[in-house]
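A single chain, nothing else alongside it, follows as structure tokens in the form predicted alone.
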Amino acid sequence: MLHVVGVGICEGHITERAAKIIGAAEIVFGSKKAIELASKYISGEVVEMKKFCGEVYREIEKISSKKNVVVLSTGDPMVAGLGSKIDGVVESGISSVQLALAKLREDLCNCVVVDAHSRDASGDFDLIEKRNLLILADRNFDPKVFGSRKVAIIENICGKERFKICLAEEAEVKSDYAIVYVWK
């Protein structure tokens, strides 16, 4: 058995459900910072994993035929996470961005989610016309190409958190993990 498991992006956002399966697990796979978050539910073998990639996802698909076999992701797996990469039950998890638009106090019906975050996402900026952009990025990201638009910038969601609504043309990301909402 194979599941992917969220594990929130804070300490203590790990449901109950999610706890008793990881629990369960023979086998626990993760990153460093996701089994730092899921170590006290974990009773099983763990591995680190430092590459993320089809190779890696096949072989760990190969042993849960023989073993029950947890792979943790940081946040909400079907959020840019390991939902969709691995073939497993995917339990559900708190990610960034159910954080930030809390504390935006904004609907996720509201907006767009784009990954920026390692990639260019220039092509799905023009959904700026339509919906706001709620943007994963990263300190290569850069929010002045939203010009005058009124952005909020929020990094370090989970420890001391820096929090700024301002314009584009006057905003910097200085993070690797960032989350950009820009209004339409």
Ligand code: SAH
Given for the second form:
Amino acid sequence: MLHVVGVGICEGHITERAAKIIGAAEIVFGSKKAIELASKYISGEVVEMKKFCGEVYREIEKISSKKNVVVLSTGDPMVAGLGSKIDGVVESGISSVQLALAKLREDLCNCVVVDAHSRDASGDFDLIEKRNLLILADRNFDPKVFGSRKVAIIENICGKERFKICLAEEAEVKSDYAIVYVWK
Ligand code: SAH
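Can you switch from the form predicted alone and show the form predicted in complex with the named molecule instead?
Now the full complex is given, and it begins with the chain already shown.
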């Protein structure tokens, strides 16, 4: 059995359903951060994932044919997470996207979500002509490409949070865990 379980972003985001699934697992895989968030619910063996690639995912799938395995995914597994990469049953979690929208009081249906975390997303930027953009960003992302539009920068939600609303040309991303919201 293989579950890919969302553990949320902040302490306390794990649902009762997720806690039950995590507690029943014989082996729990996850990043350091995901394991920390789920630690009080884990009773099986813990394996910290250091590499995130197809080879590792296939190996985990193989192990799950004999054991009850959980792979933890920070936030929600279906938001730039492991849910589309590992062949398991997905248990939803609370995403950084939801937390940012709540902070901004913006509805998800009013924007397009773009993944610019460790990837070049410049091909999607012209969507701003039609829709607001919610960008999953790291420190390599430069908001200045959006010129005089209004942006919100939200970094390290739940940690040493930084929240700023300003013009894109005055904005910068300082953390690898940032949401940039751009109004069209
Ligand atoms: N599955 C995760 C996203 C993983 S991709 C989720 O549902 O949230 C990593 C991106 O998520 C980061 O580039 C950032 O955009 C966002 N993110 C993750 N943790 C964050 C945090 N604590 N504060 C702000 N953004 C965060």
